[in-house]
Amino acid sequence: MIDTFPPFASPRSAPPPAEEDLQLLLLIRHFELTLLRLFEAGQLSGTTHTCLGQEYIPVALKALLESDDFVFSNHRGHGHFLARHTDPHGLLAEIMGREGALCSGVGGSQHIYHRRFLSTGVQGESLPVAVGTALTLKGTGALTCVYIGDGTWGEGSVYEALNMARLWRVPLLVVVEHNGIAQSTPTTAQMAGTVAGRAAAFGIPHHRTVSTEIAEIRAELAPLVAEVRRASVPLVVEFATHRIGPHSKGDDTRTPEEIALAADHDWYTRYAGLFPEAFGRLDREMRELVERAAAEVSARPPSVWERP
């Protein structure tokens, strides 16, 4: 049984999100869906991990991050990247190994380095590096934001990093996307205690949010993130979220009931019903934008990596 959460605070009737936020949400959604279609068509190699259902998290955080901040991501990082750098062409070229790729096509879906954004597919690898980066930012007002999942709390490097972050008092924002399942293992089967309890063991403040409403999330987190910058202290923010897609391309081991529960909390369906006119227009625009990007990038020659 997947670890489930209390009902989200997000109401079935709510003010519409800002147009630029909804536009970004839909860009990420259609980018991820396009990747899955390209894999099905045999146009992509390797694997990919989509953030379907979790797009609102990096979109909400976008307005709280500044240009001097560093962002560290994980294997499920396309939404993190697009919220940080709105460059679907460059990201798709990287994944497809085509000309114009962010990292000459050698990083692929999971390993990207671009303008203070770094991602890795190795669980727990980014947090110690993020702590070191945050140490260099002390006193500057900038911070390091690092995304991890609930499954990553099984890695020893997480605890070494949290220990150093607290001892050194570094401006570190740890964003936990807790979707209740680590690849195919329910969190209840692999994690004793809570994220809050583990953060408390190091004396690190913790905040948990169950909302999917972007404005509400920003209002909750803005003063907390400001304190990370002002006082140069670490903070763990835990999002109770739902992954509506498979772990990677098609390996979803959840029961139909568990998948339906996740889908019932999808912002996409809710916004489509609440704001049909604005949603329909932007949904069409972003779907067509990503379709054009996929066609254009697919026609490019392969990327060539040149040794620096």
The other form holds:
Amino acid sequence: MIDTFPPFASPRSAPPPAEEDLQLLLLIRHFELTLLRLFEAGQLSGTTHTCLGQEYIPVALKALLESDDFVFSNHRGHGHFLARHTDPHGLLAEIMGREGALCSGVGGSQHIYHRRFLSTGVQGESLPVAVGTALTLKGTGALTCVYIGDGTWGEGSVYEALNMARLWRVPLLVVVEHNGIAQSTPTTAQMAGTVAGRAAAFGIPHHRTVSTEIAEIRAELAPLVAEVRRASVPLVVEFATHRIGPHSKGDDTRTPEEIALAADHDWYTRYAGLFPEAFGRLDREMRELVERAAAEVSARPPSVWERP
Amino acid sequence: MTRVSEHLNRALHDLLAADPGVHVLGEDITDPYGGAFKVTRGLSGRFGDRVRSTPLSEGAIVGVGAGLALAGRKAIVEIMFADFATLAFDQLVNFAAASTSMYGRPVPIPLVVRCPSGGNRGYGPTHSQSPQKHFLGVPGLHVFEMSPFHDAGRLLETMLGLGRPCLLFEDKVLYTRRMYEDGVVDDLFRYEVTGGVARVFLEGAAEPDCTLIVHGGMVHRALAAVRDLLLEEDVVCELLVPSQLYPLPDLPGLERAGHVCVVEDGSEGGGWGAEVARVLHPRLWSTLRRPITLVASAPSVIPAAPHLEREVLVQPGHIRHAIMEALS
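Return the structure block for the form predicted together with its partner chain; the form predicted alone was the one displayed.
Complete assembly follows, chain above in first position.
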């Protein structure tokens, strides 16, 4: 049993998500599914980490972030990117090493730098860097948002950075996507204590959210995020979430029961059942959009890199 | 007369005064302490929170420096002892250095990590090392070293101007020595600095019997050996001291050298000398009379007791002996 969270369910009576949010959710979902399909077909090289089931987190945060904020992402960053910059073609070209790639195909899936969005592939490494950028934002009203997972808390750099963030009062929003599993290791087997306890040790406010409803999450977080900007203080927001897909491609070692339990929390099936009409239309639109993007990008010539 | 530590301190003062975008971070660097070796003395009083004493977190300090640099500032980070730079290896290699090119376009990371290095002060195994070799050959990472010939202000300007992370090694014994001035080393030897490389030569001498290539921290021990070789063995030597250790810059005049010897304070094996020889052997193959001689410290931990430490680290006698053996 890897699910360490108390059972929860978002209210079945919740109103449908805004059309643009549902559209973005579905764009990310179909982007990730397309990557897995392209891998199966042998059209992608290397590796990829999809965020299936977790798409709602960056979509919810999108409305809480401003254009001059820095956003740091990790290995599981496609959703973070698409919620920040709606450029599936650029991202896919990067992953496929094709013309128009965001980073000339050098970075690939895990290393993207586009405007103030930066992802990198070493766990915990981005937190101190994020603190450095946040130092320059103190008092400006802007903040640095950094996505990490529950597994990231094994890295010492996390604690070095949290200590400095609190000590120097920098506007740092740490978003923890706690999906209960670090690659193949359940959180219960890799983390003593809790994320809340660790944040408390540094005197950093911590908020845990179990909702998967975008409007609800935004309502919960808006005043907290505003305080990060206003008072220039760090905040840890922990999402109890579920990774419904594998860590990378076909490497899911969870039991069918565990996978089914994660899938129970999937917004996709929930919305499909609740709002069949609007959902069906957008789902089709986004699937087709990503299919067209994949066909178009696959046909492009290889990316060119001028090696320094 | 200016001591090297004072010279560095003055250069930092000038840099922070001239450029409001420069930040300095490190452990115990603010006043009244002013850093373990006093190189940052007076900076915090003058420049406020652009100069920050940090928690004991070498990895994160370098990461914060890289973040400042990413956000358009310039960062100078002091690692109290170069030995502790290993704690920042991930930030240096996988973030700061890699980021300058892994996003497919040049991303400027103006970051200088200052590392007081070297032994001969009895600090023992974890406070005496010269770990330059561990940072060689990292794409995007430049390695520099302070010397008594190189102007620190110009050096800092060069490093920050590269827009790539740089390590600056500063020998701890060198801190206490004076900067050379006006081209004069002593009664016999003169120096000139061209293209970032200092050349120390015997005035009026023709072609040297041996050219020694050394890093800044080795200068005084190499000079002592060179003086003894001249006065007691009648061997004429020249010294080349590049401020940039990696990538190795162009070293002048080697085609006319009778022999080339590289001396480094780091422990033997996989060292800077091997890197210098890798670059020079193909270039000098037709003029070299014998293989380049490499002198390094013993492949050993560095003992605390002075008599044991002396046996491990390169001393003038080792250099003299190695050169006489090569020339015999």
